[in-house]
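The chain below stands alone and is given as structure tokens, in the form predicted alone.
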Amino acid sequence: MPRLPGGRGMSLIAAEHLCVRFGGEEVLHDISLRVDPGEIVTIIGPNGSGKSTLLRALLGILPPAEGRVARAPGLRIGYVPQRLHIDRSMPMTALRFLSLPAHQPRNRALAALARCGVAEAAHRQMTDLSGGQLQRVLLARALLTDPALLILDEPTQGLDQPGEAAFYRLIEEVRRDTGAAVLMVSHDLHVVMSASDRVICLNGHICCEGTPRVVSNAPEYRALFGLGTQGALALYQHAHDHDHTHDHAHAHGPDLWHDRAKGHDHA
């Protein structure tokens, strides 16, 4: 498995000094991050901060201008896109959708839908599903690969707060039951899970990184999102308590945001 620069333990995927440019304009600058087995990492940032671009670079869809992305050998990734456009003139049930592009045994596909709480959607047209049902079907499809890493690009966009909370509870259950790591991005602060092992604040570069508690108190985070965000990171609460007193910034330590933010002005 790839090692984080400076090497402390093994990772599923790691970026090292990653830069991405479009037409000569640098969209992402000097990004170094890692995702370890079984952890939940959430990337937040304002619109246009490069979150989806970063995911595409990690997935190998976009080539880096500088730096590199390393993945564990044989890494299986399940991907839930930000949105899915379906041609309303093409009939397709959720069960049929799960067998694209590779055929899935019927019982396995039905089990995946049931696991994601949408067993009733199996024979419904994809175009007739609600936003929440559609996201759960997309998650079911991603889980059919038995991924070690789930990558979700703003998976709750368009859902109301109860729908968001229900979806994130499902993600927690999937992580608990399968051991899959989760990397997801969001532009809405209130959908960041308090159970995230780490939160990465992105604005073309990594501004700050650490547990939700560390990031929410970072001056760089406040500069981006203002002072009225207290409690936003914990809006989605869990039925059980989590101990985040140990910072999960790995090799960077709990004061990472001081180091990462030097020389940057987000005012």
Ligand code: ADP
Second form
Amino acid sequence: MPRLPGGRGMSLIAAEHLCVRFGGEEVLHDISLRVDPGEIVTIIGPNGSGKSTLLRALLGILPPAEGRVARAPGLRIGYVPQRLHIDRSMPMTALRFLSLPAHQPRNRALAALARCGVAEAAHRQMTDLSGGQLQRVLLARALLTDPALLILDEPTQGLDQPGEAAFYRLIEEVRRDTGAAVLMVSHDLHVVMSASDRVICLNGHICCEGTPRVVSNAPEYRALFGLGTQGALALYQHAHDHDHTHDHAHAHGPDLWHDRAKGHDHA
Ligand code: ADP
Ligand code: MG
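Since the one above is the form predicted alone, can you give the form predicted in complex with ligand ADP too?
Below: every chain and molecule of the assembly, starting with the one above.
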């Protein structure tokens, strides 16, 4: 297991100088990162910046062109992919879904659904669930293996901000109760889970990295985040030290988002 600079000991998973190519195109360039036990790490980045590809490389689904990924021996990972293809012609309850592909004792599956706040979904059809319920069912399935690391690809996509905040609070509870580390891709470039220990901004390479800024109770933030988010959301302030001439990420949004870091060209 590599110990990367700044590591606090044995990491759960570590990438060193990872490059991934599709055909001739390099989608990920020289990525080094690690996730330590119990950490919450959020990855952000524009569409197509390689976030899902990075997760798949870390999972070992995609072979890297260069570099390597090391996982702690026996590491159990719970993975929620960005897209789930539900066959609408095939009826399937949430409880049944949790028993695919590996059979689960009914009690265990029901307990996982209850843990994720969707006990009522057990006997409902997957196709009938709301976006928030579906994400919780997916999380419940990912928890069935007692993972030490949860890898979640845009788990709050399609949820409104109170829904997102509620999901983040659930993740925090899961970390507290199980000690699992969380590596999560956020669909938002600026608003992240406030409990994130680290935020990594990706755009083919690691652009910048830091901690989220927990926002105050000021009315402008409340207006931005909506009511009922109970501090689950925070802002991430980018501090790139290089230009992105093709980066549209900052092309919209309120003044609040403007970077003050030197060397920026995100007009
Ligand atoms: P993100 O998750 O950040 O939106 P992805 O990791 O899905 O980005 O994709 C990054 C880039 O890699 C995109 O240009 C995408 O088209 C390309 N890509 C992803 N998967 C494949 C694949 N299996 N074959 C070829 N190109 C791919
Ligand atoms: Mg993606």
